[in-house]
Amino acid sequence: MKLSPDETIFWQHGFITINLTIVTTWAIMLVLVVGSVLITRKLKTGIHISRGQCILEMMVTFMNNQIKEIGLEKPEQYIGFIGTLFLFIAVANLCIIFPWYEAPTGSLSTTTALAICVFMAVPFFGIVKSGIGGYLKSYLKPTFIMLPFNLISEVSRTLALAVRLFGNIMSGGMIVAILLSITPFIFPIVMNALGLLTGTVQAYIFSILATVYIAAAVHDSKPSDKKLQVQTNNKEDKNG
């Protein structure tokens, strides 16, 4: 029984290796990339538009609902990262409906990948927002003596985010497999149909996980509400 797509290898050569998570990475990437295009290429302003327009609209209306209800006050701004997570990994385990697939997400090394994405993102929203400056400070609130334990947590939250993913995905591809080789094929292929409904909530949790850890990042990083009335008063000051 294989524990990881990584054991299935194409082309090796020295410390590079061609195997099945990246060749199906690389394919699911190429399928959103040619299906955004496609999908997008025709959308109009007007009031009359496509069926398939207004079901993309109220998805996209439905992700940037989810990220201000988090606290991201301009969805606008990180639904193209956090809305391309989701879709990854929504279809990297919803095409678990075809014959021999393997999802790549039930790899370590493409979780720690996504992970490391979020990892990056994070530091990177929170200084578009206050600048370098007013994110590093946020790693010394609420007193210097938390710098320590705030950077542990950047690292460990990144950990943690990589190994439950790829733990859900692995041990229920895993539990498929068992089932396969003792069991009829009807419980094989419910449990694939529960794999559905998991891939989806899976996506779902990291996607709503990478978008409180930006929004933690955000609102530590920006100034205060006394502060900004402190800059306010300040520049009614100077124009009174």
Contents of the next structure:
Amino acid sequence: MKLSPDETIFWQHGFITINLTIVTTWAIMLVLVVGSVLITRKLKTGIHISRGQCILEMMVTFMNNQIKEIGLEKPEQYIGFIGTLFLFIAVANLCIIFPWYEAPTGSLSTTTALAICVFMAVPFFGIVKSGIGGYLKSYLKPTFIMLPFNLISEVSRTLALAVRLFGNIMSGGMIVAILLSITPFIFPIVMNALGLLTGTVQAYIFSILATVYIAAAVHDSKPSDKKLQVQTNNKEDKNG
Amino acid sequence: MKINWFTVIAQVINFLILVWLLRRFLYKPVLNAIDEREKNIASQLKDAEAKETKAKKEQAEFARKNETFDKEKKALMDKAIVETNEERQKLLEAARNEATELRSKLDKSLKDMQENLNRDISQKTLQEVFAIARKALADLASLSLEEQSANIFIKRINDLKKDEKKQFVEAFKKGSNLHAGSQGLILIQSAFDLPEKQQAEIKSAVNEVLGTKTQFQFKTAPEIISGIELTSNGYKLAWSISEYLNSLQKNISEMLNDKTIKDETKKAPVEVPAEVPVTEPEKAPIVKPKVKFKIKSEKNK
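Could you switch over to the form predicted in complex with its partner chain, since the one displayed so far is the form predicted alone?
Now the full complex is given, and it begins with the chain already shown.
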């Protein structure tokens, strides 16, 4: 029994391995990009828009609002990264309804890769926002004594991200496989439905946590008065 | 639970590529579309607001104009009413004047008609009277009216008073002087042909009065109704029954006037005088006509 799609190898040449994880990821990427191109090809800027565009805009606007609510001022800067995280994980997880499909998120290599991306993105956005000095200073807050703890939290939360997603998705796939051998008919379907829910929730959790980390990095690297002002603004936005 | 590091690296690259692709093909177009639409809506709202402001302004302007217009209309209306009333008064006045004029014209024409009628009546009466008188005289005394008239005329000449005679003679002599070389001519005009006998009698009577023989010219003039007229150099001696006719005409006129007044006023009926000779036509010829001589002095005849 294979625990990970990594173990299904199509082609290997030394270090380079083309396995099921990579192939599935490419397929998902293709679907996402082609779908985006098809949908956005007919976008209108008038007052009357098509239903598809309306749904698409609702989704994008919802993501924007989520990012804003977490505390990032300009969601347009982060939606590329955070939105793609969510879309990729959600699509990868929801495709389990197709038979013989194995989610790439069920591979620890994929989740690790995504966690590493978040791990890199946090300082990236922090530095973009307030420069290298400003970002590095955030590790010394509230005092320099906290520096080691800040560093540990940085690494540990990345690890937690990777393992959480991997565990959830892999376990879902495993449960379905085990149940299939025990009760072959109705029960695996129920578990699969549960798997859809879990997959969506995991996608949401992953992207929200990434947003929170980025937001923390962006806020920490700012002067305290500005932070206060931003919080006040956010409250006003919510009230409004 | 093995991590394939090549897969990790490949997935990181895959993910970054996907981020770039989706940003390029999904988020940017959608966000741009949303932004643009929001901008459109905002501009339209702004437009609408501007239009509303303009509309309100125009409405206020319109209301103001309307008010002014109403005021002007009222003023014009009042003026027109006043003018109309004035015009009506004028027209009424004109109509009244016209009516008065017409009525006076009508009165006049009525009067004329009445006069004409009177004249006709008198003419007719005259002829009737004349005919009756002639017949009565012929029946009673075998005398013609002409003869009788001539007799009365002669009698009148003979009965001329002294003053009248003197006047006649003076007029005759004056005429003779004026027309030097020619004897004074005495013109006798009558409604009928005077018989020889009467002509001779008149000649002798006139000669006697004048104390000289003079020339006579006899002429028949039908317009002189039942009368004889002597003319000489502006002196005129005449007898006719026109006096009777005049009195008859007078009576008829009075009667007609009374009737007209009665018709017009429609008041208590005016009493018609009892003694109106015309109302009893059979009396007229019976009563002996009063013979009247009229002496008129007409100069430059």
